[in-house]
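Below sits a lone chain in structure tokens, taken as the form predicted alone.
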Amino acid sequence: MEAATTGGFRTLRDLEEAGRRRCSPAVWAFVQGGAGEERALERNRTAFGHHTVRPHVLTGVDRVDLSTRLLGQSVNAPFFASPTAYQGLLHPDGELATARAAASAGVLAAFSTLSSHPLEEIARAGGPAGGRWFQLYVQPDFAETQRLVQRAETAGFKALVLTADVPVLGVRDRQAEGGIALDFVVPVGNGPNIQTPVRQPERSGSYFTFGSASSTWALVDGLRVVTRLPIGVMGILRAVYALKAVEHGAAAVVVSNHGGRQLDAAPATIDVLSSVVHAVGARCEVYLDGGVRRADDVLIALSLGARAVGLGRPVLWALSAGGEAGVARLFSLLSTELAIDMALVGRRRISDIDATLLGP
């Protein structure tokens, strides 16, 4: 009776199966699929094993504040919904249950191009409080791309997020196999217009040629002429494109292998976070997206530099064990883990995180 009045689940650890027992074999395989054989999707929560936070004691800490600022706005956690796309599959509400459990929540919410609701439907659902971001897929006609970034910035929402990980979609077998094959035709409810990303290459000997999907740094200097809002770039796994990101003028960076479900030999997002964070300094925000679980990744991430942290499939999870109420019992249940993890750590603030509680 407890889970049934709880969002669908009594704990994190019951979050997954909770989605699985709601949801068909074909979508099911469609969110919780990766690239290929799945290494980089299984990489991303075997490196956070690799970490290990030391135990403060007799610290004095009686109250702990989550709250923080992301890009200016303050939220009241440092982990936020990621852009996932469709998320009507999941529930018939899709992103508007999301963006109305984030905005009762005050946490952020990234809501993407592929969305099953149009913005504008989702930034009203959220209230003219909540955090929100757009995170956007370019589009083959650049005036299209600039119509999309113009509702999003007339809707409200407060920052751009540029994914610059997808000119093309990755090998995904276990979504082909459970039946949302790469040409499955789902709608997208921004209009009927929007591109996804090219999904198989054409062919013609031994050339391939992948369409519009040859967009370069320029891009990000084209977006800064027709929006005033700030500008991450996802999909950052090397130091060297955070820099360029910051010399192109991106207020963030989101350090991020599409939760493993692009390129299969990538790298774990938690392994190469140091290095972005120590790269770039204080010149741009860096946050962190990929294999986030459980409040013991949040504080391993924020340690190593992350500003906060993004939840993909948990939020997916969420939706489909209960809709509205069970993406908001995700943020309640984490945002109390996190708050007893930084007791047991001796941590006040979300700023008094460092790397210093990193074990061996």
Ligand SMILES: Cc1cc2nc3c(=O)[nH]c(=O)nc-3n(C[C@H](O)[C@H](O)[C@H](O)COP(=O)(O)O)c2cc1C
Contents of the next structure:
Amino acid sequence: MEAATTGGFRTLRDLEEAGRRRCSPAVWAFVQGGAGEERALERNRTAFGHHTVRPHVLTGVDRVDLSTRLLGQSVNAPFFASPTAYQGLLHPDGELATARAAASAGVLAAFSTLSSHPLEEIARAGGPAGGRWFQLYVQPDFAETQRLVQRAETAGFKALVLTADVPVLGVRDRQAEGGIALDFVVPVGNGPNIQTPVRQPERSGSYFTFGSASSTWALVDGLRVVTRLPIGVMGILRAVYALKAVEHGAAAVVVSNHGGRQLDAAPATIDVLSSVVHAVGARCEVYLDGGVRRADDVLIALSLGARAVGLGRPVLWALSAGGEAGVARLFSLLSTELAIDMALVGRRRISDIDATLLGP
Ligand SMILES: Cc1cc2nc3c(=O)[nH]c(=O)nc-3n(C[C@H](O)[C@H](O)[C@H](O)COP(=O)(O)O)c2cc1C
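Previous: the form predicted alone; requested now: the form predicted in complex with the named molecule:
In what comes next, the whole complex appears, and the chain from above leads the way.
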């Protein structure tokens, strides 16, 4: 990234614009697109505007601390990189750049099963101190799933995040029209055996069959047998399934609608967060992603009980804009903005951000 532009990114929107300019229209449609008419995508974003935060004042905020613990790991910020596939499409260094920037910033990053680089190289790039989670797309053959999980554990990933909202890929109009062709084969860094989720069902009479969409909650039990890593379940939009995740031994749930890429009728994630938080209480950690673009969004989500929030597209914009330097800039922008916000609401520590902040 040119020095002249590095300091020019004041907001994530600036990074988005810079990322767009450096990206092919087909890859951009893949990144930006959502399901169907993109109502869920839009809803994620606009819903934050329906929440307000009321400051505490004169509380002494000369020093604010953004550090927190996510599944037992100390990090410097209550946000993380959500898992996104094929980061190599945005920058040749792809996940390696994300891992380096995250480790240097002390920010946690989750990496997709469908990474462009092998998970072992991602782990090496981030170094031993980097906080890393491995996102699992379950494979048709459980032995293959198990191998993948063991590779992640051996490479030093600290948690497994099972994506539960992709029995099949959603219908993505923008991607189908202008994006990577549906049959485009993107190399998967984790090896040629790794299967991507099914996009098109097979039809036979009134039946449609979806290859590997047979997973049930028994899968979580099965995973617990083959790994000691804590398990998070991602793609939860109902309290009852957050409770189910706890019952099956999950240590965390991620309230997520896959960035509005799966079901277009899905609610905004911020609108369902409190129901999940109230249901699980202290029994597991609750995270959220979808539409987080400003420190205000982080503040709202944390006030509603999220432990931290994930950033999906912003990391891809930053990668496109400037590789590792771009992602570093993203984390530093958001951290600075959040520190200012914490001072403005009279809160010195992340653990002090609570429901008392919520406005009318
Ligand atoms: C281009 C793209 C690829 C994604 N790939 C994955 C993936 O491989 N696995 C996964 O669990 N989620 C994936 N997601 C969903 C993200 O983890 C996250 O839930 C979502 O991007 C959050 O919304 P945001 O983009 O508005 O921040 C992807 C999202 C995008 C935009």
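As the structure is a computational prediction, the values presented were derived from the model and not from experiment. We call the rigid core the largest set of C-alpha positions that still match within 1.5 Å between the two forms. Numbering follows the first chain given and starts at 1.
Once the rigid core is overlaid between the two forms, Arg13 counts among the residues whose Cα shifts by 2 Å or more. For His50, a C-alpha deviation below 2 angstroms is recorded between the two forms after rigid-core alignment.
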